[in-house]
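Heads up, the chain below is alone and in the form predicted alone; it's given as structure tokens.
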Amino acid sequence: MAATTSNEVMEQKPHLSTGDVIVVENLWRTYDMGSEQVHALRGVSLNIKHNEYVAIMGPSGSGKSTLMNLIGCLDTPTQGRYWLNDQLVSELNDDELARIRNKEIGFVFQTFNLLARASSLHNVELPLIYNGTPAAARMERAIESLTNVGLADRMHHKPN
């Protein structure tokens, strides 16, 4: 395979309209079970503009989760394009997506996906410390965001 230049990414990017914060380009996402292929995803594509909401709605199977994985940089697709900020987010490896999901994107899981032995607090204090926020100023932001959703009563809880 050669190496792509990034004045070729460049060249090969579609073109984006004004405040376009996501763009998913023929994306396909296919699962290799034993001597099956599973194609979760064919060949989407969208943009999705700054501030703008969306839906991603679909019966169970549809691929829905597996394109919120792909947006939310916790899979990588099988083949396709996928900018997040104007950059090519979906050649990157694995300490990159890293990086782009403790900078860039948030992703809010359906179910809980807390830490059973740890607190309340640690739980919510858990992504500034990776992030690299201070000791001090995380357990504040930590204290203050509970507080603000009624669980500070609940703070030294686990989440069972």
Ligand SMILES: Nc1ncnc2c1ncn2[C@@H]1O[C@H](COP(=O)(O)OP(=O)(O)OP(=O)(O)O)[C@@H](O)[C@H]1O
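Computed from a predicted model, the values in this text were never measured in an experiment. Residue numbers count along the first chain shown, from 1. So that the term is clear: the rigid core is the largest set of C-alpha atoms that superpose within 1.5 Å between two forms. Compared with the form predicted together with the named molecule:
Comparing the forms between these two forms, the C-alpha position of A118 differs by 2 angstroms or more, with the core used for superposition. Once the cores line up, the CA of L146 ends up 2 angstroms or more apart between these two forms.
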Second form
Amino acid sequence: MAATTSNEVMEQKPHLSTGDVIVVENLWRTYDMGSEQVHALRGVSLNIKHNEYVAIMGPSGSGKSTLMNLIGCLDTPTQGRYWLNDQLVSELNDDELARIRNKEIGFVFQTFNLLARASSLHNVELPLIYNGTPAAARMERAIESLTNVGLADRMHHKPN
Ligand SMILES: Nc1ncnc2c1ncn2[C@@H]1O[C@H](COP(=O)(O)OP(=O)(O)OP(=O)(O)O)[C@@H](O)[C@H]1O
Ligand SMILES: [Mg+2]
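Given the form predicted alone above, produce the structure of the same protein in the form predicted together with the named molecule.
Zooming out: every chain and molecule, the one shown earlier first.
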């Protein structure tokens, strides 16, 4: 088969309607356990639109966390394709995925994953350090965000 350019791949994108922010097509994730392979996801497809709220439900071990790790760009699929904001992210390497996580998608972990020794202000401004926002601007935005959620009086407190 002839090699496909990334443009041709983009044209094969399965969604037709506009407003899709997440498009997942035939996603597989297989964990290689040495002697056996665990198929955590076997061909998942879904579309999620802008402003749509979606709950992923299923029994323990059915692959919810595995799917969330792929949608959150924390992991890459064994097979299948994933478009986030019209970009084919399933083909990206670790560094490119880190940029997507910084710019395109947020992920609230059940366990928060805050830095225990850093103030709430520093925890909030951290992603802005990685994307190169100047110190004064990121301080301003972090204070504004904490103020918006009623945490202005706690900005110098640590998470605990
Ligand atoms: N890192 C891993 N290595 C090997 N197998 C894994 C790994 N992570 C998950 N699995 C296996 O993949 C399958 C799906 O697991 P996953 O954690 O995605 O399920 P879940 O729906 O999130 O479950 P729960 O409701 O308990 O959180 C399970 O069989 C699990 O044992
Ligand atoms: Mg889980």
